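The chain below stands alone and is given as structure tokens, in the form predicted on its own.
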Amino acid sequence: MKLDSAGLQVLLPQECMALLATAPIGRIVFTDRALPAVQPVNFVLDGTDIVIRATVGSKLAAATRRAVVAFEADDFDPQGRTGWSVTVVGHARAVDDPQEAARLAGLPLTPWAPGERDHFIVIAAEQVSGRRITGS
């Protein structure tokens, strides 16, 4: 088991999307106006990919169109100090495809927001990295 500087374990990238397809809302953080913007949102993996549901004309789906994008989602259990943190970093892209988008729309992700959100944006895991803490 690898330790950061920190004494935290540092995860593999396959134990990263492991928990990632255990949490059922992630962060996602882009720029908005040349400034940083977080958004929560609920996601589905779909291999290595995070997909997300937006809105057609939304801030979110205007802002990450072929944009380098993170990507966060932890749990943490405060009374026992464990907890883990998992980020991505990748190109967003939106879905234009309409096979693709039919696809999509079969995955479990059921917008949790009110409004129609038929418009899917895709995130490809290209930097993935995660810590742990297992408490004291």
Second form
2 protein chains.
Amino acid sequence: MKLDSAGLQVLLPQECMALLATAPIGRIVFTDRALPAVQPVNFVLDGTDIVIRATVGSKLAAATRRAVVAFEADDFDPQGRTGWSVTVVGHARAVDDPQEAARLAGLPLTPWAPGERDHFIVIAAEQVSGRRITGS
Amino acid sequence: MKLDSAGLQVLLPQECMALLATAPIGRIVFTDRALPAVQPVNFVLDGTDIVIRATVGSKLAAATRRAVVAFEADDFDPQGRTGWSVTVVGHARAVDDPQEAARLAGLPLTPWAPGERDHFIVIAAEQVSGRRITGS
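Please show me the structure of the same protein in the form predicted in complex with a further copy of the same chain, now that we have looked at it in the form predicted on its own.
Up next: the whole complex, starting with the chain shown before.
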């Protein structure tokens, strides 16, 4: 078991992806008008790609177009002070190809928020890191 | 009840701060070597300031020194597809004044992670925004 400098257990990339697959919600981290921005989204994994749905013309769609973003999911137990977090960093891209969009529309990804969200954003998991805190 | 362009309920700043006070964990969003970075931390509110503890010399301590950061907390119910999120954007500063550090050490903020974490970071809540999703 590898520990980082803060004493947290370092997760292997395959552990990170397995944990990500269990999370209903993640947080996409991007830059909005030169300021750090973060927005919770529901998502689905497509292999190691993270797929989210956004509204065409939304701030999220505009800000993540051809940008490097981070995507974070976690699950903590405040009583036991245990839990894990996983962060993926990679290029986000808008899905412009109708065939790819049709395929992604078949994934089990129903937006929580109301409104038309037929714009797909795909984040490539280029850097994957994760930590587990096991309580003291 | 004000809705945003995505159909989510817009929370007032005072609602945002009241919800933040209920969250055991938040996520600090910053830039690390020109890449977006995000790290979960436990925190406490000191008025409207967000106070976290870090290890001296840690990546988090270095990256947030005199930087504008975002801080996000949320709570979602995946079954009901309801929940809220709050994001604060503001300047982070390291607490260098021993008197201020002594006062902050008296706040109910015990780090979850092991190790010495006697370095305080304070984030001023300069922009506060929040959304609630009430389910369909």
